[in-house]
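The chain below stands alone and is given in structure tokens; this is the form predicted on its own.
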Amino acid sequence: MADKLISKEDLNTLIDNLAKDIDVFAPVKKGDMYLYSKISSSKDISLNGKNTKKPLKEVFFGQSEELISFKTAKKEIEIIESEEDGKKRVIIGSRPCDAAALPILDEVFGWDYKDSFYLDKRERTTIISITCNEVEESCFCTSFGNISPSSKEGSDLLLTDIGESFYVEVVTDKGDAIIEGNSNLFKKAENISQKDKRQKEAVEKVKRRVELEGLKEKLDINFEDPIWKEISQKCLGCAACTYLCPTCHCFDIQDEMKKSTGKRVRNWDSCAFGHFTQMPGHQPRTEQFQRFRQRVIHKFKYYVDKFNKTACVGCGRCIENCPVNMDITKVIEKIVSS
């Protein structure tokens, strides 16, 4: 799995090349935010932009995602199993944050129960991130060990800009596959140091950093703080957070009927809402410290003590989107120091 070079004119090609029998999702500009979307034309792809409003788990975890449909007549009820297309697919301009959120919602969907809604479009699918030449003021990815502007994790390719050309780097099977199937396209790999160089600079460029060593000790131990009231008093109960998060994997499922027929959906869910673990007559979290408390343990303790690794990937999204302009590199700092 030798890396290779392919001009940005040759990715295009590649790009309309792909679209032409698979599916293909991509960063598209819509209005002055950038949201991933199919698309039929590399003409529709923003890839030198931010990084999109909402993350690439929406791809494989939808916002609101039919399981099965139902008809009812008299006595008797007909469920019709949802059913996948089958297709390939592939996500063409994903960043190293986005991608790397992956491999922790397949410990979540692929644990005790095999999500297959959720393991199928995985399997189905190839990711190609794109190396951050920019960073938001908010990024603080490179607190996370593994993770940074550059880093492969959850990538099936990665490329970087360097100039006229990508430098792309092999990471798994799926990515030789894509270069396999259109050798023609890529050349041999050329330019190392100056791929090496644009990393290293992007990775310079993450000012923000949130020290976590002593963070899960003290989440061990300090369930009933006071502090929880004190780092959550601007807490709106929005949920932008949890649903713009690319790691955040909640849902609640409803039936909804219109006469005789009818089908049941899973939506996405926030731990931030007041109903949210409500339960007939009872609610273990009435106020909105322990909602706010709940999110922030379950990303840096329970998730920890499950999996072993953070439920977090410091793309940023939940500071620069917060409507009271709460940050949790700050949250953390407080817990830590507290």
Second form
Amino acid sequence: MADKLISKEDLNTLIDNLAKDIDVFAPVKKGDMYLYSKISSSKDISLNGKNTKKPLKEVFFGQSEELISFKTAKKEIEIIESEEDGKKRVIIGSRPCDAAALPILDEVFGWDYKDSFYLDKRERTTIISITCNEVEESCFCTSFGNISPSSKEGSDLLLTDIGESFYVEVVTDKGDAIIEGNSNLFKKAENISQKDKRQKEAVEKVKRRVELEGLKEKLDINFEDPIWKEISQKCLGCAACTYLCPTCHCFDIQDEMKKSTGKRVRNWDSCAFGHFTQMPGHQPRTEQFQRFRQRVIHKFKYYVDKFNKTACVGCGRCIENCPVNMDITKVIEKIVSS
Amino acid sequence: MKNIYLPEIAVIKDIKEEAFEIKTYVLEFLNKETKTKFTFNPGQFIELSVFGFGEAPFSISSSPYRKKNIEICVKKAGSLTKKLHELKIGDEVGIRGPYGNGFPVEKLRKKSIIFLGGGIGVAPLKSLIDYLLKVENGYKEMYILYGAKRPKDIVGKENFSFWSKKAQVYLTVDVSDKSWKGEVGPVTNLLPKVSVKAKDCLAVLCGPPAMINAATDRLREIGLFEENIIATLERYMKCGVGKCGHCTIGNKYTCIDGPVFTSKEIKELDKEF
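Could you drop in the structure for the form predicted in complex with its partner chain? We only have the form predicted on its own so far.
Now the complete complex, all chains and molecules, led by this one.
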């Protein structure tokens, strides 16, 4: 699985070739934001843009996804299984942080009961990430040991822009299969120093850093600390942070009816909402600070306890999109120094 | 890969009025193979579909010894249960499950057992009590302590008279009326009626968190070991399969790691309980 080069022109050819037979997803500029979207031509793609508004998780775990459908006739019910289309898929141009979120999500969708909707899409998708050309002020991926603007975690291939061409690093067999299937477009790797330079530059562009040392130990014991009320005061409970988080995975299940046919869908849900835990006779999280605390402790302690992984990749979306400028890195700093 | 969210159709075979706004539903799978193969442990739950209204978790209240059908006990509380209360015998619903760990039945065998239930919390206990009454050497001695808000809220009055032939049964209500001649006060007030060797005794609790906390404190005072105080917890288990995140308490998923926990385990969970 040797490294390769692909010219920018040939990458476009590759994308166009792939899009003929399989589903290709890539960042696409829509209005003033970028979103991972299904594309039919390399012309639609935007590899130099800002971070996508919504994370890559959406391609595997839809914001609203059908689980079953059914028909009702008098007393009788007929259930129709919702099936996946089974098509192979490729993602081109994902950010390394978004790709790194996938092995984190794999844990929850794959432990104990297997979630076929998510795992099936994962299985038939190849992920071609790209070293970030630009980083946002809110990016803090390098605070995590295994993640950076050029990390390979969760990717099958990693592209790095070295001018006329992309340097291609092969991470998995899945990635290698793309090269094998289109070998005429790939050349022998050269210019490794240029690749290393570009990657180093990208890493250095990430200025924001948060010290995670001591955080887990603090969270192990600070559940009842008054600091939670203090640091969560501004939180509106709007859930923008959880919806746009690449690792948040909570969902609600609802039925939608149209006359006698219905479908059962799962929709992204959020621990920031009061109704998330509301039961007819009992509400374990009555106040917003408890919901805020749940989000933070879940990411940096509970997930670590259970799956030995931190459920944050430093993509910065929660910082960028919070309507009241809550900042997870500041929150962590305050907890660690409390 | 199997769709873990796919329910199986079941028919409502019978409906019993148990108490004020509480009904028991007898459910039978339509599919013959499922009907014979479906097994569960007392304390496990199902996700019940009322098509068009969604799904909600309910403890199975019948004994695993009972074949052919299962029972759930449902209080009218939200939109789904309101619709369920309107359904008639012969109507179809959906079932996924069984889910959760259930009660540690082997640990309970041949022991003195105190059951302590509040309100509709008697439903999962009923499955276990009926099971232990039937299984050989199921228990050494059995106390059933139960509390309801008012006399008309007592769930399944005939169950208590049936159980009283084999167990010591004590009931109480928070608010009495003219018809009530028994105890008045919280269910924990019934504990002095229990005379057991604490070291050889287990307690099984189901009710609101305040009741579980109060009962746990009292049982520890009497001398029960923390690992012998067992409670089944209520959380909004939306998916039942450890994915949706609604039922987590600390790093545990109530739907998979629970809903049955020992008092020792509950203490180790975050104070959120």
